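Only one chain comes next, encoded as structure tokens, the form predicted on its own.
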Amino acid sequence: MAAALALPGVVPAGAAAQSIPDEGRVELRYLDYRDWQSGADRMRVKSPSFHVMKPFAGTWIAEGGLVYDGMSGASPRFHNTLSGASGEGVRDYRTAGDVKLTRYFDRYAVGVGAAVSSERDYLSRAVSVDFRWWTDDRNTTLAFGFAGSSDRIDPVNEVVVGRKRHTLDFLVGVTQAVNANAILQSNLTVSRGHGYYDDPYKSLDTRPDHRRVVAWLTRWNQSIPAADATLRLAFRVLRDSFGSTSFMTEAQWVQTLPAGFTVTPGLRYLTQSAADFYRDPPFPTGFRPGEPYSADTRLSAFGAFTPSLKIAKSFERGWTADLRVDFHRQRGSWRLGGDGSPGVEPFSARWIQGGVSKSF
């Protein structure tokens, strides 16, 4: 939904809050992801992707993308014990695509999109509609969006067959050009779903059959002409009906360098509380038949830091290239405002992504 409802033209330096791109863009990217826990390598993902966007007829924009993920490895540990999926190992792939068509009018724009994602044990289809309205000076944009998805879950261990999940997402937001050098964006999203939420690859994992997520995300981009740089700040608070609350804050410094280079160091911090039905070790302490229960450490309480570094280079004739590296580390003891869940192995991940793009 974030991709389907993304607002174009949000540029910090001397830009309005709403503008239609005046040229097309094609992009090829490649992602290499790996994560691990103490004494055990886990997931590896290799993911090439393609995206194209093209304005046409003066008031239309068409865009679409394809991505392929090749995954192998093992799922997270149950505290200090490998889950059933970890013992068997994981080999899977994901093929996904999305398309979107947007029509611009004098004071508003309407976009419609569709997406599909397929794995061996999972099929998801989604549609979206978004509406954007802006003021005469185009310095203020209001956004409203809706998306719906339908998922089918068929785990390879056949614990269940053909289970369904349906989700509706709603977005309302505002983008404001504060002055010639600063722009603010604030979005509120609400997600309501029902259906199958259990993890079929984890023993005794039983979750509620409905879920509601409310998230508020605010971004501030501040151009600093004296340094030929831009400061990007973001803050998000998220409340999950499973009982978890998380806070995320991020800062990036975009520094322009000679010869068309740009370097962007960044740091993100995330902290979350545990889900109501998450139980601390030893497994299966607290399990009661018929009641929600999970030992999935992704539902535990923890804090996480993710430093990143991106280097980009602009070339002649609209070509650009970039390379970004992120390193993620999370521990229960890094949770803000209290101790995190005990007995959880520290989790680490790194991803390297690069790409080339061409404007036309």
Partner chain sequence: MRPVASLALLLAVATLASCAWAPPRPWEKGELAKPAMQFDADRLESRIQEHVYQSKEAASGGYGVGGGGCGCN
The other form holds:
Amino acid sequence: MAAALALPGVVPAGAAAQSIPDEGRVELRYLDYRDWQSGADRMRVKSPSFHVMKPFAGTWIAEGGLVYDGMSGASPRFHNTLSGASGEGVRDYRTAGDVKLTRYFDRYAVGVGAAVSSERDYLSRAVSVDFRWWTDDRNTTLAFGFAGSSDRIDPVNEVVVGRKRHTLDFLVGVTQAVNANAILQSNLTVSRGHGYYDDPYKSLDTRPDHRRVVAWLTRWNQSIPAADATLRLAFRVLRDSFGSTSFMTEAQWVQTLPAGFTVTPGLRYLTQSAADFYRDPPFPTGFRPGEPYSADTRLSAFGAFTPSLKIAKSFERGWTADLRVDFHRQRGSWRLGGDGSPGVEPFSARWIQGGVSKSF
Amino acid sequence: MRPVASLALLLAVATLASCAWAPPRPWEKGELAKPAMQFDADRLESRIQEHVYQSKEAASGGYGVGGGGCGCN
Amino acid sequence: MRLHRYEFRAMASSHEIVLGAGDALHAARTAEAMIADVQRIEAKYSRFRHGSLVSRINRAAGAAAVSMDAETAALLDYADTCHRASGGRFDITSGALSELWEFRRDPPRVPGADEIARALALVGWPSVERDHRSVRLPRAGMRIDLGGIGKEYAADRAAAIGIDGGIAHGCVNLGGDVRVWGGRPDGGPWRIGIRDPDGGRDPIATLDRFDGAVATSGDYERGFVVDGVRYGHVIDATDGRPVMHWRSVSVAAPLCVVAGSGATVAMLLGHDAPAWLAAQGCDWIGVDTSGAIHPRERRP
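Structure of the form predicted together with its partner chain (previous: the form predicted on its own):
Everything in the complex follows now, all chains and molecules, and the chain you saw is the first one.
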């Protein structure tokens, strides 16, 4: 049997979980995001993005991407605070790009990448290295990743100038083909940073200058041939040194339909506890000079549901198109195993994204 | 959360994995090759999802390293 | 989800590809790629094609080494494995023997010992000079024949192309060498019938498989009868004579190339075949020269 497996092409290429992609791919995407909260203005983001991936010289993969976010309206992050930004709402943009080069060897692959993200008041630069090693049967892959980023914050209200933040991220993960119909991935990431974490646009916002986030993400993809479908599950436990702990679970059902269509309904649920220094409205309850303090609702305790629906179709000659809608709602009372932050109004967001890609 | 919850999750995953444990041989990987079974297909889509949640929730992580930060956080 | 069926001829037999797919165009394009690869393998390895690599190697016997690519080297490595597994009975250089026994004499007669000895002089896989890049047959008139491997290899490759092409359910039948994957779209296994060596219309047995391969080796396609004894075309390279124990052996294995070579080796091993097949862990069905079906529990 082993001798037969040495014959070229008798084993499907996809069977090699770590096979080198033999086709390039280019993708264009457009995101339309908006959110709302009673008593706050809407925030809207329109964001085109682009990604291209191309194998070359047999064992190399080059990829790169660009994204532009055009934001308008006020963000709920200004909720109940004395905003220092312009009074008539925010109009801002972000541009970001990244490149990555990966080299495949017989039993392992090494990638190096760089990313930059630029806003009027924020510049982030990051470099990363990742290493993947797989067993002979390619059923098990171990991944190690390391990234460092250096950020510079120059808020337009000039409450501070040129403040820095440095972050180091580590990842260790394993991907395992469990059986002919299931594949499992479990990643542990640790992010350690120090520097300026305050929100300069929120009065009194004062956060610790060190942060450590540990996240454990486990995903399980289960093929269900009898239904011509795939069930995708994800669970994540996350602990933030700011004091917040969250648990996330997500399920998607990818249903194959005739004529190249797939329909994917999904549901995501997240529950998080509040950061230690988060204080519920009314502002500025609980503020004590010299101690960490934030009224940022993202740091409050809440539960959030996000149902989503995606429709995709593949066409001839490597073309695909898809459309996805997500509807997100946060409520204090949806928090699991404890009360949410009572002073926060329910928050809603919806985003629609459409993409076109072509393999070449 | 809780060491208890983490342990429960670990046990659940381990149980699930062990009762289905039969790593496929090379000729049994047809199903695993489907696009829907990949973790890293649809790069831009997953990046957008992560980015949106990153700006809505207290913290993010787990999916990878090296994307670069942004002022939304 | 529908079954799309494509029939075509190559390698001097008729072939069939059945694909379960929702999109007829997707199925047709994938089938085209699969058929193209089968035709490519035939063009490269058929000993009946003047321009094939195998013909070039055979024409250069006794003369120069012929350079070959990695695919050919891998096939020869596999042939070497089969040669060793069968104690030298399976030999891709036994072409001179096949020709001797397949030659239609009128009236039919069994070749004499001198004729067999002359043919045996042109047989001998261990004497073939090869490395990863080239192969040379040492004696003029020596030849190789990838029958028993090539068609099965083509079936496995066609299946891999179908799977990689996103076809969830498929069945490839290259002249009786069958490879299936994903079960049938209705959720059932592919039902693979085993042909009756006596030419009866009904299969003698059925093997159900979701994934895997079934191949049959038998002497009922070619052969002759003298004095009530049937002489087939599966020749033992160690003594130069057709094997007499089995009329056909069908073997199930994950890959068609394993099933095919396993069936041929089983034919050659004669009464030792059941033990050998059991050791390989293969499901199998054999019909002996008396017409009895083995293993016993298979008997209808």
